[in-house]
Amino acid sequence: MTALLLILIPLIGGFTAFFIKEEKLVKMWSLAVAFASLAVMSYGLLFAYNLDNKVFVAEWLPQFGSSFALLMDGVSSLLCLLTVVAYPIIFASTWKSKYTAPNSFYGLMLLTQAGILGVFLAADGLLFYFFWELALIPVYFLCSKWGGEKRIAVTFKFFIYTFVGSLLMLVGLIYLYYQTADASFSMQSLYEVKLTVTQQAWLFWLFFIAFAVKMPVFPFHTWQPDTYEQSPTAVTMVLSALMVKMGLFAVVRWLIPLFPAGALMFDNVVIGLSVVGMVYASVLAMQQDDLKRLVAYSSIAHIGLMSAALFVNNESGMQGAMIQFFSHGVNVLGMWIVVELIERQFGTRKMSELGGIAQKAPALAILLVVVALANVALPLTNAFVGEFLMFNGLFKFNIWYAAVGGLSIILSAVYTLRMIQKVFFGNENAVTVNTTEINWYEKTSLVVIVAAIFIMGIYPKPVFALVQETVTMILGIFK
């Protein structure tokens, strides 16, 4: 029942939010719904994590061989936890943000949460596709109505990329459906389909392109920086901390189990593209003056490493990638909160126009430095655990991939330290002379993130235990 409740709470909460016209009331309602989801997930993990709680099946579309089947295994539990932790932080940290038609904004945000959780829990191919689209549709409206000046053109580009990718995946799903022995979309039936190497090869690309667009992986990434820049920061947080994980998770849940021969055939292609993307995005991040675009390119580099690690076919790489799913979500959320606080107070995101903030907002500076250093995988932070394992896995697969990919670590340190120096240190100027310290709930949001950074960095064992089941299953496919 936990899996079903996780979807129903934001779904019902989202539809209810549309009818709450008062801004403060709809904000309080949305935050309450987010905390309710967190409470259900916490109870499920702490007190009811057993086989009965992990599986839910109900009749849905029997005429199409599809059921409302949900599965909460290790990696899906980790990503559901990330989602329900992120939403209260997003709502709290953007509490002061003003939106026209706030009831529509928060309603769409909660519907997006329901769709994301559905993607992580779906154990039926058609249901997975349904939630994949459900998560995307509200985002189109959120970006096009509440985005920046170029929002229409940017949202159209985002729509075209994701629509084409989704269409390719749907074609592949329908083809697989007709290959099943029982005319079913169930995950188990799709897993058992016997495909030739040729079939796996072209089906692999139908699915991979859809997932690569969502991550995004080079060269399918060009929609991302513009979308992140033009979207409201709360939406950008959802996109970068949560929605990119849909593509990575889909590789683990669907792509590799369905097409293991295809994964082995094209592993060098995928890893090569991912490594090129890591270095390319890091170089572009160094050129940015806009904080949003810097964080956007930084995210592409981190996603590239996770994408590469999923295809190295060894335990270290696979385990590191899954741990990094959570760590990257936490860290990039912290980065976006700081960007939101800076833009709201100073009316600019340009580093060249900022400086000296640490003199009057030391708490913000200290918290940002911790988050930024976690973003470059400093030892004792959460990202160090995942990145060490991923580079170890990449090294075992091919030393040259690891060497080239390792350049992104050096480059990320350069642009991150440069950002800290230009924004927080140096002398005050006309823009930052009236800097004020952040308030208690913004500070609380960042403190929670910093706590998570150190806890996972010092004691990652519970996360290892959570993902081990999925790692063993994936590696077993290739034996």
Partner chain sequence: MNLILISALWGIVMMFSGLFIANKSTAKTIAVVGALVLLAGNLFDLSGKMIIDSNFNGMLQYDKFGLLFLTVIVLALLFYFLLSGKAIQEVGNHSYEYFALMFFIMSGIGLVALFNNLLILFIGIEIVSIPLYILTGADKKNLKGNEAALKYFLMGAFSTGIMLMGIAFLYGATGSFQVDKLNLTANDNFTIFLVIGVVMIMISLAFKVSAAPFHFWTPDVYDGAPTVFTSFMASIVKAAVFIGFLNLFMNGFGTITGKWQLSIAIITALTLFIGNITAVYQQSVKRMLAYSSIAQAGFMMFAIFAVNDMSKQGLLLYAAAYCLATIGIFAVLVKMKDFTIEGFNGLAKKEPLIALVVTVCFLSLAGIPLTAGFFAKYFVLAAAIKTGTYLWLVIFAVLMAAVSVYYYFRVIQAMYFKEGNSEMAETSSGFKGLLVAVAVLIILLGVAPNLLLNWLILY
Second form
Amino acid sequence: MTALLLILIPLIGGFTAFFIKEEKLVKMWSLAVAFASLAVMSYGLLFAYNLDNKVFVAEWLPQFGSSFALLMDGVSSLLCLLTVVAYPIIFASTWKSKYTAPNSFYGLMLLTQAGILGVFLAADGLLFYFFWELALIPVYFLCSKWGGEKRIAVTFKFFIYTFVGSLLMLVGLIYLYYQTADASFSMQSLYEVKLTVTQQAWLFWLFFIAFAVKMPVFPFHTWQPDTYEQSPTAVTMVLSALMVKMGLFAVVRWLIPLFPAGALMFDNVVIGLSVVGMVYASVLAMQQDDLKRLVAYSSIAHIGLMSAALFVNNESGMQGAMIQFFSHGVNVLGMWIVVELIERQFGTRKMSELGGIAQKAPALAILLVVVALANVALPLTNAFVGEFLMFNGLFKFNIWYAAVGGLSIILSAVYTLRMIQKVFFGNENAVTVNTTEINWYEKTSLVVIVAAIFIMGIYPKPVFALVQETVTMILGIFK
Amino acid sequence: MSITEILFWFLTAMAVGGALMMVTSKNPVYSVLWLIVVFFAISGHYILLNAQFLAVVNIIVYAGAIMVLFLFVIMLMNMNADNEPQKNIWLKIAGMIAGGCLLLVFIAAIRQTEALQIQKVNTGGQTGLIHLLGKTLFTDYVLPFEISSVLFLSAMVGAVVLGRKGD
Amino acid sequence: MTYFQLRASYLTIMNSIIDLVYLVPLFPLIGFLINGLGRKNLSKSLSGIIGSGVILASFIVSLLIFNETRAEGFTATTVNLFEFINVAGLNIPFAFQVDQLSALFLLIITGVGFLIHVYSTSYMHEEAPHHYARYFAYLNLFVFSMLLLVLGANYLIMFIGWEGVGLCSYLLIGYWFKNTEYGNAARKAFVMNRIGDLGFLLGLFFIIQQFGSLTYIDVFARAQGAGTSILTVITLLLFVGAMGKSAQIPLYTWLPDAMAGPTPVSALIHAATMVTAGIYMIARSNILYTLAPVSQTLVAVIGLATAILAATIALKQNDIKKVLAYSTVSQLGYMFLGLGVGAYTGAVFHVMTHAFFKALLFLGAGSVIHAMHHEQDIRKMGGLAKKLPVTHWTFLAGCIAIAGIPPFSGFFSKDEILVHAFAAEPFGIIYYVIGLAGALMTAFYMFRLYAMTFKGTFRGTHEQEHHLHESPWQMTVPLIILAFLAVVAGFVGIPELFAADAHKLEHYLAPVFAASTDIAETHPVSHETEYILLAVSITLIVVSILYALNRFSKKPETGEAEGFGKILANKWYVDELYNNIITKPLNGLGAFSNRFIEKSGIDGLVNGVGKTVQWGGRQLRLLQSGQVGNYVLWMVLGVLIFFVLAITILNK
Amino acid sequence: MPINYYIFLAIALFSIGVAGVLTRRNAIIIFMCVELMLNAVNLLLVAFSKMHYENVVMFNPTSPVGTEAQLFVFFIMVVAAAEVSVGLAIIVMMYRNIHSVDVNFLNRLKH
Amino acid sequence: MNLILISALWGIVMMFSGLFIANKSTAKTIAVVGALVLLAGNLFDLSGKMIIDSNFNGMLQYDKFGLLFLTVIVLALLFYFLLSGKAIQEVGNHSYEYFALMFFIMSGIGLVALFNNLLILFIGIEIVSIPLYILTGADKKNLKGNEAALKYFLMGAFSTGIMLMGIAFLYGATGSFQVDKLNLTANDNFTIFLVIGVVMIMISLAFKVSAAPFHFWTPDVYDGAPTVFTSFMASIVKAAVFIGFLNLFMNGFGTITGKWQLSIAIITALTLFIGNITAVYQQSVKRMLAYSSIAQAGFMMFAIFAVNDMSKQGLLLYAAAYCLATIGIFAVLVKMKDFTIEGFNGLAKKEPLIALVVTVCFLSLAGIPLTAGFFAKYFVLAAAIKTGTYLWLVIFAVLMAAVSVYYYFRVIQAMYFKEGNSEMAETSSGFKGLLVAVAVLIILLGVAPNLLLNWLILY
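The block above covers the form predicted alone; next, return the form predicted in complex with its partner chain.
Now the complete complex, all chains and molecules, led by this one.
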């Protein structure tokens, strides 16, 4: 039931939001819906983490072998948790942002949530594809309507880019469907398909491109900085904290289990691209002046590590990647909140125009520094655990990948510290002279994130326990 | 060479020649007349092929009614060789080549089949007689026969809709 | 109660003291949290008291632990706190290991740390209350991280502390964040440390791959079975980490820049504790290095090179803190030399004595700077001996100690390293000669510094002279204590030469280095040789001291250096070199990637697809010419093509 | 006569029709060429009808084989007649508007 | 049979109504009633109760697929009349005649959907085509209309010639016009006739469904014809010809797929390519929709390419989705003052409901999930993938689908994200309600396609 409720609550809540014209009211409604999802998820995770709650199956399109099947296994509960945690934070931290037609904005945001949760939960190929697109459409409208100056072209590129990818996946999915013994889209049947190596190789790419665009893996990434830059920050948070996880998650749940031979065949290609992407994105991040672009490139670098780690075919990398799913989501959320606060207050995101904010807004500065340190994976922050394990996994796979990828550790320090210094340190200037401290709910949002950063950084064991079954499953498939 | 063969070749020459003349005539009126010649030749073939009814219908309907209609329209518009629009010479050549190629490809394809070389058609037979055709038309082919009326109706409506002046 | 019952209960308490080792880092952490979170509400005195008090508490616990470890037959004890990472057969608990080495370091860190905290309460009194509290929070956090570093029972916990101290160093160097220069220095420190950290991390991965564990006990136990080449790789990578943290060639340039931080920070972090983490790490992993002679040689060579390079640069520096900074780099080089030649005890011994006298020197420098109102250029000082008597005398003690005049502490530790270096095969004599040259330079520039600062006549402004005054007790008392230690600390390591069995430190640390001692071949130096060496070195040092005193008391160098001196004054232009071969190309690469590869290349390709489609649309629509004839022609061509196609298929 | 001859004749007429459509600009002539094509088809159908009849008639002299093709021709004529009426109506309508039957004259609709 | 009969008769009724009723606007009402009667007749067909219960010596065949397809078509016609009836009346002075012609076309569609004899197919297609020539030229004073009618007519007649040639050769090879008696095998004496016949019929049908390279008439005719009739042509007629296409190739040529599958594949690819790529540059929404209809035809060609049970389902769903969306969009387009994309700028602010419906329609055309268009594409692609060969064609198709997103979304962008002052004629609330019904149907089919497809299995 938890699984079903998780999708239904934001779905219904989202549709309802369209009819609430009053701005304040719709904000409160959305926050309430977000908290309701959080409550359901927490209850499910803490008190009812059993088979009944993890699985839901209803009839949908029986004659085509597709059913409305949901499965909440370890990694998907982790990502669902991330989603339901992120949404209240997003709503709270952007409480003060003004949007024209707020009812549509919040309605679409909640629909996106439903789509994302659906992606994480779907246990049926066709249903998965459905949610995959459902998550994309509202985001398209959100970015195009409420974004920056170049929003239409940029979002459009993003949309078509991801759309191409998902259509290729659809082709692969249908092909796979015909290979199943019982003509079914259910995850189980798809897993059991016996494919030749050639078939796997083909299908692997059909699926992988879809996921690679979403993640995004170098060189499919160019939509990402532009889109992040142009989107309203609330949407950027959804995009980077949650939607990129869709791609990574899909690799875990769909790509590797379906085509283990394909994954093994192309592991060097994928990891190579990812590692190149890590360094490349880090180098580019050093060049950015716009805060959003900086975070975007930094995110590409981090995603690169995760995607590489998913293919190293060892437990260390896999576990690390999964814990990093959550950590990256939390950290990048924190980064975006800071960016949002800065942009709202100073009307600019250019680092060259900012400076000295720490003098008048120390709380913001400190919270940012913590988040930024998590971004550079300092020990005892959540990202360290994941990155350590991922690098270890990568190292086991091939020493040189780890060594080259490791450069991003250094570079991440370079650009992150540069950002901190340019924005927060130094002397005040005309733009920042009237800095005011953040208010209590913004602070609370950030404190929640910081708390998550430390708790997971110091005691990651519960997360490991949660994702263990998935990891074991995948490694079992490889064997 | 039997009389049938002589007739065949004569009619063939007449048909092809007429067709060519129709296509190449500058004056539209000549074209119509040459086309009527072709129709007569084809009707002759019909008779050779023992399709007497069709031969008659062809002359009445095609050479008689339809071609008169064409002629009527051409006269109405007062067309002659002088105001006949001419295509670009290259386009004409392209058109000729395309038509010629079509012919060549067909012939090349069909020539290969040996079965066709020995397949003969003779004169004589019952098929084309009107009583047989009539019986079939009003039993087996009653549906197309009836439904043709819809076609004519719509053609009629069309002629009214398009042809009426003043609106 | 009987004697036995008493004895038993005493043992229980003592055991539980070891179990309570988590208190040592916990106190600074609490101090950090109180000072950090309450920085707006705490008064200055309160934050000072909290900041220093927690370190004192840690020091007391450390003392108890140290006392315990001195017991005969004490073996290394592991205290498990909780499970940190247990994945893929790799179990890394959050655990502390208490043994002689860590206990000694605990004492140094908390002891010197406490003194510096006390010193800071006065030194930083000009700061606004919340910045003051922030300062103590950082300092406490640093102590916490440093304690994690030395207490960890496995490499990962060490790495946590390792990066943690790097962070605190970053925060404290950039403490005055309004100043962009300081911020740059802080970033430089952090990034250079990170470069080393990457090496360290890769080393850890090799260890995991080779030994399946990061826990010291497991790793060291399995080390003897491992191949030399893999050990060489591991040790070299770990040494890269040490290069970063302990400022060795080529990663040393951050340390002089780090002097941007408040002076007590320089004393604590950039002299006494953090920079010795590399030495701690190698001493901790001594068995690995002993089994990898190539790495050992490299450590010695790099150490020696750093020692001599830094010493040459120090000769011509005019910033009081820069001189001390290069001296630190140089002394760290000696320690690595010691490690490289297998004198682990000597290296640790030098860490200890260096902690005392270098902290003393920095604090003394701080006292001078404090008195001079933040003037750091020694060319504008002079004749301060009378105005600042306590500072003067303690500083002098420090100078003598570092110069290596018996019986001050520096003599014993440095001598131990040099003697071992001399004994090393096959380059012993070269090590010794170069090392001695470095020691001479050390003596020279230290006394140049001393003379320029305290001797001669005052060269500053009149106003500065007017305000000259001795520092308050919070600053002088730590100076005195440290001076005392700098003078006497050497006696824990009296060499065999003077008194048999008098090297208490060696006995104390013996269990830690036992495995290495068993393996290493020793080439004992005969007593006669050793006497000669001592005599030569002491004589030369004394001569150079006297020359320096004589020269700089009377005719201080006030101008800019020229000729070769200019190269030295400009630090061999290493910063410029790095700038040209690393920073600039990297930025260029970034700009190139940003402009060409990203925008024109990859994005250009993506947009190119879109543009091609649009272009195609523009061109293709021209097919739609509007002429029926053309349309029919296309159709006929279509018919032809499909015909030919169909017939081709048929004939196949 | 071999059936081939009739086929070739029909194809020749058909091709001439096609060539006519391609080479002429007068809408009426083009339309007439189309009529020629239809007649070629008619001839072909009649020839095939005869061919199939010949193949069966030896075994079954009263077989109705071949009638359907001739009826088909009949219907083609029917349809052609209807088409001609509509077609000529369209051409006349056009002539009323632009006083020309040149198909190239009208090319507002393109691209 | 009911449907063919009733529509023919209702066509006559419309003609005579025009004679006796002076009021122009009654035409729509009578037509809607006619459509309802058609629907009823079709439903009786489906349940096997026919006025003339005969298959006319095998001339027709009442398979449930064809009948169900006709239901979809009739429903689409009903929506079309309801949404665009007024616009039809306004085209010219002959409103009753226009409706009559459309009813005649419906009877032709009935023949095309149910034929079992090539003669019926031929006559059906002619009954569909000839009135269309007239409708295209209905706006007599409009030169564009004239041009379109002439082009359509000449090319249509030409393609008729080709089709007849094909039928003649097919007859030569088999000696029969009955589709179920063709009994085609690849190793006949007359294989060459067979191949020529199949190719020529394929080409002429490809012409009728506007598949490349026989599509050239489409943009001009769709653009030149009065917009309401374009809507009719692009939706109902096109879908209907496809059903004939599929029936013939499935029942008639299904045994010799090897002979024509590659050709169809090439036509499909060309159609997708030309349709989509050319549409990208169009500035007029009407012309863009013309190209888009070519592109959509490319997708429907997959059903013919695959000829399996999936392609039946796919084509059925595709017809429904495509007709609904096209009729919805054209109904709005007719009311627009400016047919260019800029003409839609800012429509969402002025008419949020209409903009929403148009968006849903465009999303459906683009094949975005949750709309009927997604499942339509899904099924035809699935049908093609099921054949197991030509996977490249499917991949090419999805790439082209992505291109299609480009031009469909331009309209959505214009409506929602661009500032502008789009002008639109007054719309009644009934009209809006109907539009919403269209959108709801599209989404309903997009969520639960088996509402429609179950019928195929149940009956």
